[in-house]
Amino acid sequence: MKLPIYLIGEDSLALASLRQQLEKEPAFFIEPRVHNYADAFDHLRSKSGPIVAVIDLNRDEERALAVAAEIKFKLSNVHLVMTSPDHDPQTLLRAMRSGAEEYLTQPFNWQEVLKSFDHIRKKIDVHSSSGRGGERGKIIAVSSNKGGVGSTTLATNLASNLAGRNKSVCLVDLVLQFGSVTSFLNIEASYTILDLAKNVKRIDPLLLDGSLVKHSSGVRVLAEPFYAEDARRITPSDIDEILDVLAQSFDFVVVDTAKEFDEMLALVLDKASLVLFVTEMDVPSLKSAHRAFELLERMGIYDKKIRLILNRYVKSKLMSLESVEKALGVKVFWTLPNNYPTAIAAVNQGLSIEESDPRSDIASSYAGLTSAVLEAFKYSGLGTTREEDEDKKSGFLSRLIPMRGLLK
């Protein structure tokens, strides 16, 4: 089935040249008309199945992206692909916030707008032939920019619980080099995320499952590279694929990632639904952390599927969570108690917390935190609203060399 897509443009020469080079190509239907700005979420609302629309932001550039966000906020169907002569990265940076999947400078290189829409019908292909049925899962990044925190231990210990409420878990250690996930649950890795990454464009279910390795509490893990120095062999571009195919076969896809903020870590932070972002209350890692969400603001990470998590908590007259909420500007989503024995003695023998301790302080306020995650899906638009389903980073990040001046 030929791919239609549709041009959204005011006298756009460069639309034009772009509809004569694609009518050339049988893989796509080009709809023959340029639809202007005020008529375009008109037409596209009355189309069904997957679309792209192309707008080029040329003429008005306010008022494209506006109807840029409007088509991807409302009709999830639609895949944008947004064109300009503007290199300025800023206003790439405002396409990619408006939901632009794809980005295309003119004049237009041919080869990479033809790679462009290839990347899209991928992943389109790539939903539709889902076994959930089309259903996308939730990708929940756990994050800190701060070692020493705690993430591994959150992120194993939600994967385990995620898994004993009946959903189907994937836990990805995103640590690329020195990665502890596999450690933390004691289980043998044959296969990497380096071997995945190595046949990125074939993967198909049998391979996803046999680069999985199970653990006893049902969560399914893709482990972090055998030697350290193959990190740098996997590319921002091989993660956005293996996230989407994850989130096509997992209820729910669980990244540990690294401390460090790079191109990788802004695209999980972008294609995830939820960030956990842990640290705790002490004066070293509350400044941390509050360095970390200037930095996502800058960015444009979506601050409402942030979630700011305090690990070993302990209460304090010298410091109140609500001072430090003053402090963060971020409410605390949740508090884990300070119970290390437990957590490390879970640790020691490859066990979740709930399967070494079940009745233990740290285990219940797991079980609390798994339930306000769920709840958090439920009832909190998580997974609605512009970030659900879009994929509008991928692809378009991992090309954003510009970004490397907004992570300094």
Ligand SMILES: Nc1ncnc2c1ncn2[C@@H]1O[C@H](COP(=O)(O)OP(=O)(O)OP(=O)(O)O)[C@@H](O)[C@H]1O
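Residue numbers count along the first chain shown, from 1. Model, not experiment: these values are computed from the prediction. Rigid core: the largest C-alpha set superposing within 1.5 Å between the two forms. Compared with the form predicted together with the named molecule:
- The two forms, fitted on the rigid core, differ between these two forms by less than 2 Å at the CA of E260.
- Residue displacement note: W334 has its CA displaced by under 2 Å between these two forms (rigid core superposed).
- Superposition of the core reveals a Cα shift of 2 Å or more for R33 between these two forms.
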The other form holds:
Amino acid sequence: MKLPIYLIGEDSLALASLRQQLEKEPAFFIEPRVHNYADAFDHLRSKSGPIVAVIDLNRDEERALAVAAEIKFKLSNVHLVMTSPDHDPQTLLRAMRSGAEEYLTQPFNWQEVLKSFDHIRKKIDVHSSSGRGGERGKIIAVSSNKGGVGSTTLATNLASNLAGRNKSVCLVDLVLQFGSVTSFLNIEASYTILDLAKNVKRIDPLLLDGSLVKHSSGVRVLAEPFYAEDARRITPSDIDEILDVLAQSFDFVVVDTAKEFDEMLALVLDKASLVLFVTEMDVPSLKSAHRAFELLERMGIYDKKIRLILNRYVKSKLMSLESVEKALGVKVFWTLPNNYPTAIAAVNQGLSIEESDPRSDIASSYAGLTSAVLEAFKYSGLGTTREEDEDKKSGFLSRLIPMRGLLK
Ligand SMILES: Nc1ncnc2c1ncn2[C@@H]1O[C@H](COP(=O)(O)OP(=O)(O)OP(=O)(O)O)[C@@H](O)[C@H]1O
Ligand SMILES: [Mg+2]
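Complement to the form predicted on its own: the form predicted together with the named molecule:
Okay, now the whole complex, with that chain kicking things off.
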């Protein structure tokens, strides 16, 4: 598809010559009209899909930059190129700050001009090819109903190990009030899930890309809101749409979930193809886990996709794995060894355990867990069963309404 290019300026001879030149290029479609500063934004607002807008700053730099800033802030599908006869580095800097991805000085050097447009086109191609051609990725929810049992550790390490196996992975922090994924990975987000929730009807690959922050392991992270009080501005239906978009863009979407059972959690557990439920091997944790399984059953969450993970497992004469399985009525899917120094050293460096101490027992256990998860998708047909599809058709949010009493 040709990439549309819109020209914005006032009586601009430069833009007229740019149009003539770019019309010869088969990769681009140049809109014949040059829009002035006043009507450019309204015109662009009605367009969807990736667009390049070229703004000539020449007539009125202040106004042009103000238009650019508005476009950059509100229209995430528009890529800005700015041009001016002004070679002053200060002008270039201001243009970049107002959103210019390329800056072309006049008179044009045509070779440079074509390079700039090609650069933008390639960038857009990369973004759209990260779409998965309609194939959905798998959502893995990491859940637990007791504090401190290791769900964030599991979510971050599973996500980074999956990325290490050449999978594209997005890690979502759905502990919306006091999430800790960004501190576990020592990354700083510029945008959060709140930005996506506010624009939920027009999330496109560019907005999505800008909202995620990359960790050294290759995982892309969707951070929790900056302020705890903003958590309530995000609704289950926002999350529903955000997870759908992410599942279209990534092989795996790993979700760290909050401990309280509420509509949001119910929705996520329902949407997930796999739920890894984390607990520890002490009586209070196991009792809580038992109650959680009973609740999941009452809520009709498809039990075959739930896997029990025992974290900080140590062999004990008092309590065997078999007795745990019997008490909970669930098989243990994986045990992770107790290794606090290694677990905490990784967190303190903002690394995954694999990156921080690849020879440790816990790193090799996480490698085994990652393989087991991949195998589960390959051989147990997770996320493709008929029961699950039937369930999905009726829409979980609506099915949930008669069950709200259960959540109180
Ligand atoms: N296998 C393990 N061995 C030893 N320590 C571990 C292990 N897994 C996690 N930990 C440590 O246990 C602590 C709690 O882990 P984590 O924060 O992942 O739990 P959580 O369930 O997400 O807690 P929260 O309730 O705060 O969300 C952390 O200090 C972590 O480093
Ligand atoms: Mg946590």
